[in-house]
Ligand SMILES: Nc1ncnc2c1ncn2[C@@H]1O[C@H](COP(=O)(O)OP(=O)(O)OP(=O)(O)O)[C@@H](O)[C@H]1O
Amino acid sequence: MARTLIELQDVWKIYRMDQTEVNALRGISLKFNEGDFASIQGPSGSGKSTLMHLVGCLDLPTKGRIFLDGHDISRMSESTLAQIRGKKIGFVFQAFNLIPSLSAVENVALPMIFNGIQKDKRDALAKELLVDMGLKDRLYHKPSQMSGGEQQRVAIARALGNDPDVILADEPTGNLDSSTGHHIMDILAHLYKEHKKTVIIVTHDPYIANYAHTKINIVDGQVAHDHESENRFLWKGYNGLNKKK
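Form predicted in complex with this ligand: structure of the chain on its own:
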């Protein structure tokens, strides 16, 4: 039976700014199994990126608990959080977030430094990952010398550098045309299917969301309960997909 990899228990995130408070997440309870492929949809400002940041160990919840692979990541110090993030999480962002002055190989190799991988090994692994992404002729190109789709494939290679359990992709196709976006989704689907990664994507695009086997809607900081998600998530305990694995 599939194992729960990520569990959120009544998670709140309240951003405080001067006198005002923003309730970005208001009591989210969700489970993701190992090897899930899930999409998160919802209106702008509904809390999707906030949720990804919390699951990705980039920030702490204000209230509630988050467990990642059995570790309670809702109460950890920044340094412990950073260690877990470096080992378990790979991020892919809408704006690619590559370092402009570095080549594709250097961008992919960079995060491996923090996991103590030696230079020769870093470069070899970065090249291997880029070749896997179909970029063998772009290894020494800088981001400005690549198309959006190529840059996003570099970003995916970078996310895979430390062999993370979880890939979090926040609007990974948002800056790409539709056919390039579908190519990127095919790559993410491959990571889920062949490499057994847990993949969670945020998207506004229902066609992109269709790649995922589990669809979550966030509205106003809460999981929107249509009939189906009610069955799946809270009351019976969400246990992933009808996947053949």
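Now that you have shown the form predicted in complex with this ligand, what about the form predicted alone?
Nothing else is written out below except the one chain.
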């Protein structure tokens, strides 16, 4: 039986503005198991971004419980949660979130500092990950010297630096043209299929959602539909990422 990595139990997220309450999420219960490839899809205002923050343990629920690898995050201090989250989850964002003044190698190596990895080891691993992403000639380029697709590949390499169980990608193709976006999705699909990573994608794009094995649709803060994608093998595969030994 697959190990449950992230579990939400009757989760509510309520925002209070003056005298008004906004129920961003209403009674969400979900499990993400080891080896899942899931998409969270929904229109603007559906609550998918709020759900992404909770799935990624970046925020706490107003009501309900969230477990990260069996640990109730509501019982953790922020410092403890940050340490566990840093080891368990790698984040890929729509806006790349690279530090402009740092090179590709430095951006990828940065999260490893917080896990206590020594400089020579983290620099070597950062270079290896970037080469795996087809960026051998961009190791010392800064974000402004790279295309959007190259920056997103740097972001994926950064997410992999601490060898997390889960890759959580928030609109990973949102700032890219369709061809580059499909290339990024092929990389994420390869990580799922060949490297056995659990991949969770948040998207508004039905085509991108169809890359996933399981599709979760959010409407008005609730799960509207949860099923296996009919197009789960839509991706063509990606040969530029070397399988680690």
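Rigid core here is just the name for the largest C-alpha set that superposes within 1.5 Å across the two forms. What you are looking at is a predicted structure, and each value in this text was computed from that prediction instead of being measured. Numbering follows the first chain given and starts at 1.
- With a cut-off of 2 Å and the rigid core superposed, Asp10 has a Cα displacement that falls short of the cut-off between these two forms.
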